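Single chain ahead, written as structure tokens, the form predicted on its own.
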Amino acid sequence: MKRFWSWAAIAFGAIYFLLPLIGTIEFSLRMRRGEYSLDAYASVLADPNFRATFGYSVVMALLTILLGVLIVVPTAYWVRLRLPRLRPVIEFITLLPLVIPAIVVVFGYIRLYNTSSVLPLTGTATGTNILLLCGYAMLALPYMYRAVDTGLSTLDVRALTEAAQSLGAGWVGIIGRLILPNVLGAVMSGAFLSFAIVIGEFTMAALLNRPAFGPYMQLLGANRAYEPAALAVIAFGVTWGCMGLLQLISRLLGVRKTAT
């Protein structure tokens, strides 16, 4: 009986997620009346704005993952090693991005870093990109931190640190060559979620006037019928392809670590 309900739950979940995707694919093929065609896909792929915005968002996603790892891994490690009493405080801070709307954060950015402020980051494209990158890292913080913290919970951090220090390792070496490889699977879990968040994010990119994929999808959806469905399918496939590539890289790194 338990097996029946388990398979029933799996089937319900598959139907819930797959039916909308199947419906979107079917609708995207109806651009030509009376027959199925790939005209909508050809139209999207021929649009230079699609390549530019998706490429921009992929780069920002990778930079967000890198920034998140540089911030979260040392912080979570140090909290577990030296500051265990502050764990509730750190966890509360990492939950704030889920409570504070993104529109509030981005208006704060615009207010603090406009051209009349001491640090006019919004006055240049590079500065605005840095602001957007920080905003993306903040949105991904709850997921990255919890993934890394869960990975660290499976390790005896204190024993590993003492062993590494007894062999003469410094803090950078301990984190980079000992802690990070052991929580790489957890880091990749957080990276998947961070990647998905950045690819679909709209509010921050739109208000900071950056050529990201989220605003492009919204603009296309407001003016076209079949192309947005095709764009959604393409984005789904490419996003999952990028995630699969990240997973492959993590496995290759894991195999290399095991071999050495």
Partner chain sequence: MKQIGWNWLGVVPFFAFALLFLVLPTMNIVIGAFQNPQGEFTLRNLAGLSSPRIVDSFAISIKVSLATAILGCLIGFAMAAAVVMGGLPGWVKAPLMTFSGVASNFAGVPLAFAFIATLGRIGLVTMLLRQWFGINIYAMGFNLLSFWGLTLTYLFFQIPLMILIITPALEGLKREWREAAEVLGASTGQYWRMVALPILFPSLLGTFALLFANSFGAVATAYALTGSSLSIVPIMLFAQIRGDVLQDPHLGYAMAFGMIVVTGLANLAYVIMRSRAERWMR
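Switching forms now, from the form predicted on its own to the form predicted together with the partner chain, please provide the structure.
Since only the chain itself is given, any partners or molecules it might have are not part of what comes next.
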């Protein structure tokens, strides 16, 4: 009896979660009247705007990861090494992006960095790109920090540092050549999550008027019928890819950890 209800709950969930996926795939194949075809995908892939916006978002995602690593790794390392009492404060700040809705933060950007302000970032395309990049790094902060901090917790940071210092390494060398390689797995898992978040991000890009993939998808959705479904399948594939790589990395890392 108990097992029946358990199967019923799982079956209900499976139907709810699988139907939209099946529905989307089916819909994306329906473009040619009367038969299934990949026309919608062809149409999407042929659209220069798709390539431009997708490329833009991929570059933004990669830069976000880079910026995130540059901010988070040295900070998490330094706090563990020298300022352990500051950890709760840092942790609290890194959780704030989960609390404050992104739309509010970007609203603040627009007000704070407008053309008449001290730092008129929104005045130029480059400036706005930088602003969006910082916004994405801020969105990714909770995931990145948590991943890196967990990674650091498995290391004896102090002993590693002292060993490196006794061999004459400088701070840049310690972080770049010692700490970073050791938390690479953690950084990667944070990076894949960040990638999945940034690639389809809509709110910030739309409000800052940047030609990113998220607003492009929204625009296409408002004007076309079948292409959005194809886009959704592609986006879902990218998310699965990121999560799959994340699992792979953590599994490989787990194996290495038990092997040593």
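Positions refer to the first chain, counted from 1. From a predicted model like this one, the values you see are computed outputs, not experimental measurements. We call the rigid core whatever largest set of C-alpha positions still superposes within 1.5 Å between the two forms.
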message = After a rigid core superposition, would you say the CA of Ile234 moves by 2 angstroms or more between these two forms, or not?
response = yes
request  = Superpose on C-alpha atoms and tell me the smaller rigid part's rotation against the larger one between these two forms, in °.
outcome  = 20
